[in-house]
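Take a look at this single chain in structure tokens; it is the form predicted alone.
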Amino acid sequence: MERLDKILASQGVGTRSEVRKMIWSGKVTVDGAVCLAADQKLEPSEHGIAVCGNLICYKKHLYIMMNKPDGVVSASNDSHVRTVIDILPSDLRRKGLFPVGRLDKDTTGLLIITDDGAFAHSVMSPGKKVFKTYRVSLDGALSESGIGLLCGGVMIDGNEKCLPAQVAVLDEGNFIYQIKICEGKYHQVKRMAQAVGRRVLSLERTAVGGLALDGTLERGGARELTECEKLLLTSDS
């Protein structure tokens, strides 16, 4: 059971103070009857709650796929630069959303956004062994020994060992590789490349677990995940 004003605020209808004003002005109905009590407690999934005649489709949590563009940071808020939350379409914005893991400011591709902490942990915890797949453009070819080091668990910065990665050649002539890792160390792919004598020119995350980035989603676009897609996130990639 939750307060009516808290329920509406959680669904992105407005702030708690804005929602209370709506309730007090008679704009909110519960099961067809006007409700003027902001503190009325009810089970949202068992009642029809409407604002100005529009029924609220209650969702306890949101699960969003974004095709992250270059130039925005993977954070819930930042006073200096735009974040991935800032560029969400208005119908997907609500309090408590955060990115599941981080992509560097100049890294693009698949980013999951949610307000479900337990779900985020199940995707990003290294112990869960969920692989993240990247399309990596390098400044030159990886040597056989370099690939061997990455696949065996390369040492970065001389003192930090990575878990074994999976490496495949996508475009040998243009030095483009696919690299899969199941960790999320700071600048990890860039530091791994540096450890084997290469520099990352561009980096795109193309999949998490068994879920690939939706090819129809334009850069900067976002949409809700389906239930099947949520399951794919923690499946083998």
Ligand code: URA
Second form
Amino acid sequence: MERLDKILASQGVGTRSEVRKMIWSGKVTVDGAVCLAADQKLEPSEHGIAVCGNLICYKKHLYIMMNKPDGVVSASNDSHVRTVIDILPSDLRRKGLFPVGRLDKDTTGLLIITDDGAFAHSVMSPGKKVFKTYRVSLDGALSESGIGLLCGGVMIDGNEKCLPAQVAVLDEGNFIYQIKICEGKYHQVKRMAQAVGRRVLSLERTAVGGLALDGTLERGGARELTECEKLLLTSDS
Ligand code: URA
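Give me the form predicted together with uracil (URA) now, not the form predicted alone.
Below, the chain from earlier opens the complete complex, with every other chain and molecule after it.
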């Protein structure tokens, strides 16, 4: 059981003090009856709570797919630069959201955002072996030996060994590759490319586990994941 004001604030209706004012001014009903008690305790999934006549569709957690654009940082807040949380549409905003793992500011593509810590751990922990797939544009071709090193687990910066990656050629003439990794070391793909003598020109994450980026989602767009998509995240890619 939770307090009514806490339930409404958790659903992004407003801040705790804003929702209290709504309750006190009679804008909130529970099962059709006005409730003036902000501290009223109830089980949110068992009652119809409405604000100004609009029923709240209670969700304990949110699970969001974003097509991350270039130029925003994967963080919950940053006083200088726009974050992926800042660009969420208003209907997907609520307290406690954070990106599941980080993409560099200039990396685009599939980013999961949630407020469910256990779920984030199940996707990002290296022990879970969830592969992240990247479309990588390089400044030149990978040699056979370079591909061999990446697939065997390349050493980056002379002292950090990566787990074996999977590498496929997507467009030989334009030096575009698909690289799959199951860890999230800092700048990992860029440093892996550097370790085999190449520079990353652009990087897009196209899948996490068995979940591919929704091609109809414009850059910067975000939408909720379906239940099925949530399962795909931790399934084999
Ligand atoms: N590897 C990188 O180098 N950058 C990212 O954003 C993700 C993986």
